[in-house]
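Single chain ahead, by itself, as structure tokens, in the form predicted alone.
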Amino acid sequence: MREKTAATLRQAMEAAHLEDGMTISFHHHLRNGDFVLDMVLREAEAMGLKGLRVAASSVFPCHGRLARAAERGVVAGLDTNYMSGPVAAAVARGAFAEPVRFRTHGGRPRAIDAGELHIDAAFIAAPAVDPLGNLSGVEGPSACGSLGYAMADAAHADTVIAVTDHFLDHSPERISIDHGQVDVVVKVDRIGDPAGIVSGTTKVTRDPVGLVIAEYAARAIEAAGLLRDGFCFQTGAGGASLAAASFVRERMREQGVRGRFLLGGITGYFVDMLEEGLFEDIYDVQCFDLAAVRSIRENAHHHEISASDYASVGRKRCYVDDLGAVLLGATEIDLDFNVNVHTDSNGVIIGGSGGHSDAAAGAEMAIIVAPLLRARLPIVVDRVRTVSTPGRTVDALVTEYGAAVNPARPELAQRLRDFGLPVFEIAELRRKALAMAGEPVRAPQGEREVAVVEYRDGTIIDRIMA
């Protein structure tokens, strides 16, 4: 690895040959942890670098320096799959020259692999690097576990830069991204804080109304008839839909019923369910705490697998198509169907699609769960601001007071009639929010276009304006 190695930062990026208006990737399995992304665009700065397209699989509050460097000039454009925090604001008031692209977590490896989206230099934050220049996520003091993002970048790049803050004396027994596609590591104090990666809601709410959601939700995927042996299953991390993972887990105890596999951004509380033998394996694009990380390390049924593998179109098959239920949330859902991730209901940024989109589309039952009244506003409104996942490919909304079926599922709006559970025409569900709350005023949309929202296949299908 000698050969490959550079004393300092500044030296690792001159060895891409870096030039203004270049595209720089980055991976967010620290996520708002991450050290990396801001240590490359500070010398970026300092080395007069211009109009750079920063390629961030996801961007965190951590990264407000991103949001500095587009308001000098230094960079120009951002390709990501999520956002929050000071970069969305700066996104708002138009910081950057151009439109930032949102893609999903499955159509951003697609567009790497067929060649739409070309990466001059990748910079891997890597928790190790052995001897032979091989990286492993789940070693070292900032271990993060699955380095799949990641992937597709080490892959295609032209140049791949492993940045780390550990070099080991062994092979380790998981090698995340092999040395053969690493051109250059260099070794930094830190490349970031893993307690970060514990961000949002990782725990079982105990707010009744999610816990009556979460219940509804657990009984529409028994009532579908998905729980069974071979079942299929993911989750988002937040409170509700780890709730009804927790009904669902006993149902399954209750019934003997043994799932194939756990899928997406993996918990502790996935971890639990595989130790108990309720599912045969864990296929883990990314790593949600620390809990994660331990059980990638150390168990044979934790599996490492690229975000192209999890949800690319791209593929003649990715685990998102073997789903049969996922959890999903929303800020806003329409009498369509169609869910808004992206936006609240004032069209402000506040995250991004991830694999929102890629899982509904895959699962046999995609479902979302979400309160009716949010903050005293009604989740379901005649039109989503912001178009994230299309409503064909969304299947129910569950809320506290029942669930709304899509028109084009009669058979499951039956199934779940015949199950003893309320069912609703969504208008009547929005009727019912807007008797609680009242019609809210919304904000005027603007007239400068600051995002695009690229569908999984790589088609627009909606534009944010400010």
Given for the second form:
Protein chains: 2
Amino acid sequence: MREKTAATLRQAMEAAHLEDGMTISFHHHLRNGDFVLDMVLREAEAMGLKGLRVAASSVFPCHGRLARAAERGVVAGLDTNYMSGPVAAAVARGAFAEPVRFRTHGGRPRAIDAGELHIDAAFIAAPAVDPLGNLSGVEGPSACGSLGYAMADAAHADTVIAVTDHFLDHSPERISIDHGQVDVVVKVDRIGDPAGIVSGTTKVTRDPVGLVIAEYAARAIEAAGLLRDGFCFQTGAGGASLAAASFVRERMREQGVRGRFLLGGITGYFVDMLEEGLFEDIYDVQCFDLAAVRSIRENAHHHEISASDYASVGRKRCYVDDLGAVLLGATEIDLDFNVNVHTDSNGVIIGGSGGHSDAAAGAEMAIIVAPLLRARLPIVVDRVRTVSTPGRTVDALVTEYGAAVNPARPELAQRLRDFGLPVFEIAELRRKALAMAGEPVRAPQGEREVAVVEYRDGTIIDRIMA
Amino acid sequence: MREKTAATLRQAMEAAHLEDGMTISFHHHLRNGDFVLDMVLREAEAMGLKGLRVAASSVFPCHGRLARAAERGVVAGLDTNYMSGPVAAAVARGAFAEPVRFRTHGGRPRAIDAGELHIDAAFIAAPAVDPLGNLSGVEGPSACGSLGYAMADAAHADTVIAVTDHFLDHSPERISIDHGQVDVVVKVDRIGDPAGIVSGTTKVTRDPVGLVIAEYAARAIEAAGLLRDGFCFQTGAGGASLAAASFVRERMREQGVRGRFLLGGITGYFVDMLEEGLFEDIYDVQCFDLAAVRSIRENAHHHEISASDYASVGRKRCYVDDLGAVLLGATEIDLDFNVNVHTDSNGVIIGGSGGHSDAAAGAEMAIIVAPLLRARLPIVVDRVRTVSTPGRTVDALVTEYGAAVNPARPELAQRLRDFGLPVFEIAELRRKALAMAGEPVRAPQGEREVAVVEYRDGTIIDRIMA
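How about the form predicted in complex with a further copy of the same chain, since we already have the form predicted alone?
Whole complex next, starting from this chain.
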């Protein structure tokens, strides 16, 4: 290992022979506590580099330096699956010279594996590096668990630079990324702020509307006949999703159902279900909290998987393909069941696909859970502002008033009705919301293309104007 | 998983759309108990296929069908790292239409990763398949441990067919090959004969000459200053190598040295050293016995690694690069320290590189251990019949009379002398052997090129004539 350790980040970057216009990549397991993206950009600016393209699996509010680097011309392009905070605002005001390319959590590694997204230098925030140079996500002060989103970068980038704040004197039980893929290792003071990397605990919502939606969602899964042995399940990490998971959990207990696996970004709530024996395994591309980090370190049935294995259509099969049900959010859903998670109804960028469209496409039943009105805005619109997830992959919308089922699945609608769930046409739900809140005035669409939305298979399915 | 399970091997092969001249690949973890290579060739013949190229990581005496398939034109070419038994004899008599290409354990995955060896269909003998289609080497009646040599095939072959005799009802703690790389799964009665897959136990030699060589080898390692904390070690699985390992073990105990890792094909003897705490980790590309299979299943510090990670020069670093010492065999070694492990002194094919030249190139000290005479033939020759491992990567020869050190390493020769070891010029050892046994008559070289020897970096370093 010694011969590939750089003394400073600058030396490590010089070893990559960076030039203007090159693509540098980052992963987002350190989430809103990540220091690495910003420290690399600071150094890139000091080196006088211009027109870089940043390929970051996600961008968080902590990444203010990226917005500044775009304004100063250090960065010209951005390729990401999700963004929030100052970078989203910078995109909207045209700070990036090129339109941003939004991908999905499965589409990004597909593009890397296929050579469509070429990475000149990958910067891997590595919570721990062993004496051979192997990378681990589960040890050290900045432990974040799975390094699943960094694996395609490590496998394909011309130069792979591991940035760490913790050298191990032993090999970890699990190696996230083998030293055979790493060119340079550099130690810095801190790669992240633990408070931003993981939350201490994730809690089930107490909001009464959220609880109603959650219970309807759980009943919809049961009604669809999915709560059987071998069930595979994914939800988001939000309070409402966890509430739905808690109802699913109760029903699994009552009925003695044993699920096959839990998938996706993992929380302590999922770990509890694994430890309780309700599911056999967790396949983890990203840990959301400390309980998940502990579990992936200690529990052999909590598996670290790559983003390619998780959701890439370039694989012969990926984990999302085995999902029975997935619960997903939305800022808007339209009469064709297209879902928007990129922009709000005024076109302001507030997120991105992440694994939304991947899980929707793979799951037997993709359920959008959302309140009928959010801040007095109807969730159901005639046409979403931005298509993030195509309606053909969405099976149902569940609100606090009941469900709407994609007309392509009449048998599912019937099952829900037979189970006693209130089921509406989606247009009825729209009319109901309009009757309560009226038709909101939408900001007009801008004239500058600031981002394109690439679907998981590489096709462009929408453009974002500002 | 259901939708990709074939009812019969024939159906699985038809799903791969095999055509005449295509390349089909196999791995050798089932060793001399493997049924899969032969059953596929039997089916290929029944399907009327001709001129196939077989890329098998190694070929054993159990593979008689491959020799027959060559004679009948079903198979035209063979690409392998090692062979013994009827196939070696068939090669010598020209049964294969094309010269065989010998590679190394690191060179084969390098060639696959680089696209030089394109595999149309990979047949992966999988001791267990979980309900998702993930492959495991550690469970089932044909458990063989690591599936390291199959990993490059799984990652790159156009079609990947898993042949198993054991379906799991759960996910194994360790997944050897993810279901995302597998196209088709087929269950057959038996993929192998356990008696041929692994040996019950591996034993230290009791042969007095072997013991002398072993002790000299261990002393040479100590003399070289390698027995220090962090020491990384590989030996073969033969009785003499294990004897040397036992002397190394004693010295490590006495001196309180803690090694970093044991590498290569793994035996119970290495497992004992891991469990005793003399080494921190085992990196395992292949298990040789039942104790190793048990250990890789149960011990988190016994890691399964791919052949690429083990020894490919296509990686930025591989495990052999960290070896302090490796003990290797030879059929012949010449005055330039070139080593032959492909043919005997009469040019008969008896093996192949396996990981010989990879480990020699990576290790700080590559030691050839061999008796000065074998069946009254001097081990040291003027010029080896076949160059398997270039002399520039070999540091010393150790025989029962003492050592010879590569003249490129005068400081090493001095260290051995200072340590009290008998050290000779290699030419002196040759003269000593000739004085005892006389100059043997060597069979003349044949006129037909039956094999080429490809070095780990892809260059052709020798040809075998018969």
